[in-house]
Every structure is written in structure tokens, then in C-alpha cells.
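Heads up, the chain below is alone and in the form predicted on its own; it's given as C-alpha cells.
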Amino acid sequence: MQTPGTHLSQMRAAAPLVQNITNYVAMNVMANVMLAAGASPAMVHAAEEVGEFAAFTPALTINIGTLSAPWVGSMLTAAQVMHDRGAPWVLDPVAAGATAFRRETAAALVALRPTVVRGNASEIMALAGLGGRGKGADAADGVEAAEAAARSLAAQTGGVVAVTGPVDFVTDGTRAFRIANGDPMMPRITALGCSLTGVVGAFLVGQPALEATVAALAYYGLAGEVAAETAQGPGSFSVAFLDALHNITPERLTAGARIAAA
């Protein structure tokens, strides 16, 4: 496995264009986060162009946070294109178990075999058919409770599943890693979790999915740790976090990443 810093360096060298079908709450935050990291975000979801754009974008991310029927159609179109191309795409199943509409949409997207599914423990458990006690978009289950669900879901999709929380768990169904980077302030900032999905998408371009996802999560968590060193609260944390994403070097990431095989 390459060092996390090597994956960061390769992502920045590629500066990949990533198509994001995300929610209204996250768009601006996600775009700024991805730019700070070194990627090129495109928020493209209109039915009239979503499939055409997906035909040439190096990576796609889909977030079901603010669903509507037209958006679901666009999500399925774009995911189908990526599936047919064999190109990487990431599913963020926000509150996947909360309503029948979300359960049906998430199941249809999972059937298109995302390269990575990234969610909290409750979302991953819901996708795997193992319950999940989510509170809207927030988890009510611990990461460890979702590890078996993550392995099962990875076997189903043939991809990678990342369960994010205080200590992240990432698996391809066979290998698994835990990433202990992060700061308790991060869940208090709107759309930071959604934005992480975009960063994972950027890391996937031209890189092996499991290792790239692990590196992306370590990088993101380390940026939270760096931001917390100077932040006085959620507002200043947001600014410091963007600066940290921009300023963290590959060498610092390799030195600061807390990754362990699981």
C-alpha cells in the first residue's frame, strides 16, 4: 500500500474534474472543500445534461440528501453511465433508512454498483438491510455496530464501503482499515460529511479504490485536527478547515495519518 501522502500528491497532480449530484445544503461548502483539496468540482444534475456530462467526467458522486423525483432520475442516469463506462463513482446514502422513498432510491443506486459507498453507521446498516437507528441525517449507531454490515454491503456491490465516525472503518469485503484522524468539531459544521464524499471521489481517479478511500479519510480527518488547533468555534473552524485542506502537504499527511489494519 502506498503512503497516504502519495495518494494526496497523485490526486493534486491530476486535479480531477468530479461531477457531483449533491444536496442544496452542501453545494457551496462541497465546492469550496474540493477546490481547497486540489480537485475541480462540477455541480451538474439537470436531466438535460447529466448523462452527457457523466460520459466524460473522470468521477461522479451522488448524495441523496434533498431528494425529489427529477433528481432521482438524474442520479440513476449518471450512475448508469458510470457503471457502463467502468468509471468510479461514490454514493452518499444520506438518511437512507428514514423513508420508503429514500430506501427505494438508495437500493436502486446500490444496484448500479458504486465504487465506494460512504455513510454513517446507521446509513450503512440500513443499506445492508440490518436496521440502523438514524436520526434524520445523523447516526444513532456506533461505527463498530456497522462493521459486519459494511463487509456484507461491500460483497454485494463489489466495491468499497466506508463507515465514517469518530474512528472510520473502510473495507472492500476482504481487507479493512480503521482511520482514527478527525476532531469532534467536524460533525457540528453543516455539510462537512457531504463534502468528504467529493474528496473521496477525487482521490479515486486513477488510484485503487480501497487505498485511495483510506487516504482520503485520513487527509480529511487530519485537516480537522489541524483546524482545531486554532479554531474558537464552528465559524472559525470552517475557515481554518479550508486552509488546512489547502496547506497539508503529502509529507505531513503521511506523518500524521493514523491508519491501522482491521
Contents of the next structure:
Amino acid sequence: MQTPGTHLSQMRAAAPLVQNITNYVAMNVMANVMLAAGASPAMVHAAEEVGEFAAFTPALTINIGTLSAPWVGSMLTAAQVMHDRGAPWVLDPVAAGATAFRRETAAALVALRPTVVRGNASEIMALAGLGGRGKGADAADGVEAAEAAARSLAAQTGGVVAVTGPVDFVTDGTRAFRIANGDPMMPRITALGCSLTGVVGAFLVGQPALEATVAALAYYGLAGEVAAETAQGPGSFSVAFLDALHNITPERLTAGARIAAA
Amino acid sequence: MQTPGTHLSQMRAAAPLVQNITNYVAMNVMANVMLAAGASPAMVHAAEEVGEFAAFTPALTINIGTLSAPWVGSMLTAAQVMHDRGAPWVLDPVAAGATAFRRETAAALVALRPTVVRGNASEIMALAGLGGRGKGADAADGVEAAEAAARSLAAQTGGVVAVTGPVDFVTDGTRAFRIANGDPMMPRITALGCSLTGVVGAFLVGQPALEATVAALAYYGLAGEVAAETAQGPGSFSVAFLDALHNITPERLTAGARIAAA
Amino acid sequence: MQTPGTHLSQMRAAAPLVQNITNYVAMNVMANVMLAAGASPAMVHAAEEVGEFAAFTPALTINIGTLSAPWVGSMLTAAQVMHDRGAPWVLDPVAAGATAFRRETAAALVALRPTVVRGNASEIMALAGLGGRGKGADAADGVEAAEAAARSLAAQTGGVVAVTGPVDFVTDGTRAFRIANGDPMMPRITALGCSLTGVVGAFLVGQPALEATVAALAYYGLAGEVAAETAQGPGSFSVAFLDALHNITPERLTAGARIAAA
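Would you mind generating the form predicted together with another copy of the chain now that we have the form predicted on its own?
Now the full complex is given, and it begins with the chain already shown.
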């Protein structure tokens, strides 16, 4: 298994174009996070072009945060193209359990077998049909409560499922890892979870999904730890976090990653 | 009457979920402002789910900044649900006087009796049918010119009206207060007014509307004063402002609030 | 020819209202950039009001970044109003060559003779029908490769064309200038190009298009240079950049502008 730093190096060398269909809240910060990490984000969601773009993008991410009917059509079109191409795509099922509209949209996307599903515990539990108490975008359940749901969902998609929280849990249904990097300030900044989904998408290009996802999560959490060293609150944390994503070297990531087999 | 700090404590203890239908410019900063203050924002506006979400949200805010026909339907649906539940909701009538589309939308929302209307002087005057010269989102009239309009509008809605500017004016049609906290840099940062509307929404949960609104405005203005102590321009002001929203204690708010009966 | 500082002074004295139809990623940062520079941005794009607003706005900018069918209608309506009024408007043809939808929309807008077209080399080449290899919002071609395309496009529109990159190239089809201000970090921050389009729009109000565009580009690049003096990465660069836009004086701009006839 390659070091996390090697996965970061490979992502930066590829500097992959990644198409993102994400929510209005996240678009700007997600693009900045991906640029700071070293990827090339493209926010393309219109029905008129979403499939044409998906036909050549190396990776796609879909986030159901601010959902509306025309966007659902675009999401399904783009995911279908990636599925048919055998190209990697990531699903971020924001608040999947909150309303019927979200539950149905998330289920239709899961059926298109995302390479990775990344969500908080409440979202992964809702997606696996195992409850979950979250009403908004914030988790109301602990990561450990969602481990069985993650394994079940991975078996269903044939892909990777990542439950993020204080300690992340990542599984492909067979193997599993826990990643302990991160900082408690991260959930107090909007769209950092959504933006992580974009970073995972960038790591997937040309790399094995389970290892790449684990490395992306360790990298992201380590950037949070670096940011916390100087931050005075959520405003300065956000600034230092983008700087850290840009400045963390592969060597520092390999040294600082706290990954354990689960 | 409770101290402003007590209102802040109660808001943070509740950490209320607040549904926001807001404009594209404000979504990210509003979510970050509300998280920094201690609330849990949810940006939910799609016709397919807006009413379902409004049925359980403790508070709702509606902002007409970047208006379009489908969103107007969602706004009216959500406001109607809150009205029927007797639950608190806040209207932010951005640029209400600029176009016929805005005037009509704002009037239809006012008829659903918002718990609080928060706007600048030009917007409140336009809403009360008393003129107002603003063309964009920036005020072209002074707060004092809008006091009569605020009282008239409060009488019409049976709720609270807050006119924000260098010195804010808040009234329920009978009682009135002026809040002198704030900093001249605040209008030079986009969506800080929109984001304040979200903070007011969070303060309303389980608290009396007039007092909660006054406390929210003092808290917000004080955060601006704290930010100004270190800011070098609008970029560093925004960062320090989010930090201050997070770091201001109830004691500091009570000590620093500059509230006077009007 | 007036100094760049004089153009900045005139823009700030006018503090012009500028209507912007831009993409979701850029809206917030563009508004903050324009406010920091001294303009008054208004993000107005809905079919119901876009033409009414365009009838009185001193300047308009149109950006095709996150395109969809209803927005194309709004763009064409607003551009037609400006064309008929003889009022200035700027086109930002983001990723113009990436999909058929973008190529068609950009061509229809070019036919309405934008006062200024501002794009990267790949976008200007695509617009002039001369190739261009960019797939996303990032340039895949050098500025020099696009000079002929810029001259050809300017001849077609009768306006100014600005190709931005490490060294910018601006032409009205007859005269041409190169502007060497800027910093390599700028393309690593999303929507800084889009936001520059808004600043160009603000400079156009009451000023000659070629000179005003050159001054706006020098001012923007100089703010990047100032930001680079203290930035530790893209997060702190963004903060320092907004501060610099606010703090740069006309005198400093005139002294620091690196403009040469081409």
C-alpha cells in the first residue's frame, strides 16, 4: 500500500479537472479548496451541457445540498454517463434523510453505483435505510453508529463508503480504515464537508478508490490540525485551512496521517 | 427585561436549526455567520421540500435578494406554513423598491405577517409604501427617515420591524429602541445585512421577538466593533468578524451593548 | 492619456451601481471585490426584472460560468437593453469553448457588441473561432497565442478585448497595450477573473473603454502584488487582496502600474 503522501503527489501531478454538481452554499469554498489542494474544479450542472461535460471529465462529484427538480435531472444524467464510462464519481448525500424529495433523489443516485459515497453518520444511515436522526446538514449520530450502515451501503454499491466525523470510517465492504486527523472547528465552517467530497474526487483520478479516499481524508484532517495551530475562531480557521491545503507536502502528510485498519 | 447577554446564552443553548431561503450571494457567508454565532443553518428552498421542512423548523428566514419566479412560490409556501403554525419567521426585503417584481413579492410576503422585518431604511420605506430611493441593495436613505415607515409597517404586520444602519431602530409599533453598535466597514462587505437576518431568526426561537431582535442587533454590531480593532481592510474585517461572533461572551455583550429606548 | 490613478479616482468618485449576471461560484467574491474597490454591485438576473434593471444601470457585466437556459434568456435581454441604450457592458465568456451550449450562447452575446470582452487566452481564441484548448475555466493557452484572436474579435465587436494572464493584452483592434502587473497565486483562487470583469464594468462608467480597461487591469494586478507581500497561501492571499483593493491609492496605482504599448 502506498503512503498517503504518494497519493497526494499523484493527485497534484495529475492536477485533474473535476466536474462538480454541488449546492449553492458550497460552490465557492469547494472550488477554492480544490484549487488550494492542486486540482482544477469545474462547476457544470446545466441540463444543456452536463452530459457532454461528463463524457470527458476525469472525475465527477454530486452533492444534493440545495436540491431542485431540474438539478436532479442533471445529476442523474451525469452519474449515468460516469457509470457507463466506468469513470469515478462521488456522491455527497447532504441531509439525505430530511425530506422525501431527498430520500428519493439519493436512492436514485445510489442505484448508479457511486465510486465513493461520502457523508456524515446521519446521512449514511439514512441512505442505507437504517434510520439516522439528522434533520439539517449537521450530524445527529456518531460515526460508530454508522459503521454497519457503511458496510451495507458499500455492499450495495460495490464501491467505497466514507463516514466523516471526529474519527472517519472508510470501507469498501471488505476492508476498513479509521482516520483520526481533524479538528473540532471543522464542522463550524459551512461546506467543509462538501468541499472534502471534491478533494476525494480529485484523488480518485488514476488511483485505487479505497486507498485514495483514505489518503484524501487524512490530508484534509491534517490541514485542519495545521489551521488550528494559529486560528482565533472560525474566520481565521478558514483562511489558515486553505493555506494549509496548499502548503502541506507529501512528506508532512505521510508523517502526520493517523490511519488505522478497522 | 433580560440582558442582551442572556438572550445570546439562550440562543447558543438552543443552537436552533433555522431554515433560510436566501439569495445566492449571501448563502455561504450567512451559513458561516450563523455557525459562528452558534446556530444550525439549513438552506432549503426547493418547491419539492420547502413546505415539508418549514413544518418542523423552529424558525425561518426569507430574503428576496436574487429573486426568480420559482423561488417566490417557495417563499410564499414556507411563510404560509410558519404563519399557520404561529412559528417565527423573518423577512429581509432586499432592494424591495427597485423593480415591480420585488415590490409585488415583498407585499405578498408582508401579508403573511412576518415576526420580524429587517431591512435598511430605503427597503423599509419602500415596503411601507412611503418611498425610499435605493436602487440596489445599498441604502440611499438615513435610518431616521424610516422611523415612521417602521412604525406603520409594524402596525400592519403585528410584528417587529428593524431598520439597520449606522444606528439601528427597532419597533413593535408601540415600543422602540435604538442600537448604536456597529462599524462603518460593515456595509462594504456583501451580505452582512442578509446574514444578520439569519442571526435574528436564531435569536427568535423561544424568545420574545422585540427583545431578541434588539439583542441580536447589539451582538452583531459589537462583533463589528471587535473586528475593526484589528482589521486592515474589508478582507481582514470579514475574517475577524466571524472570529468575534464566535468569541464574544454573553458578559461581553451585556457590557458592550449600546441600547437605548427610543 | 490620463494616468491609471486618475481612472481609479473617477471610478471611486462615481461609486457606480453595476448590474452583474454572473455565476454562482463568483457572486459573493465578485460583490466583495467590487465593494472593496469602491463600486456598488447588484446581482440581478431574473427574467422578471433583468430588463427593467438594465434600463437604468450605468453598467452591466455578463458571465457565462454556470449557465442554464433561463439565464441565457436573461443575459440576452439585458445585453440587448444595454446595446440599444448605448450603455457599457462587459462579457466574460467563461469556458466558452467547452460545450456547444457555451459556444452558442457566447456567439449570441458577441453579436450584441459588448463594450469589453474579458477572458483568458483559451476563451478569447474559442470566441474568435480560432481554437483554444481550455476545457474548464482555466486557460490552456498562453496570452501571446491569443493576440491575433483578440484583434479579430475586437474588429468584430467594435469594442475592446482583454486577454488576461501572466501579462495581460488589451486591444480595441487598432491600439493595444500589455499590462504586467499580477501574481502567480491569482489563478489559484476561484472567481478572481470573474470578479475582475466586475471591476472593469465599474471603471467603464463615464470613462473611455480602452483606457479604463487598461487601468482596471493594472489596479487589479497591483492588488495581487500587494497581497503577495504578506500571503502564506491562497487563503491569506484572498484576504490581503481584498484589503489591497480597498487601500491602494490613485498615487500608488500610477506609480506601480506596469503598462506598455504593444
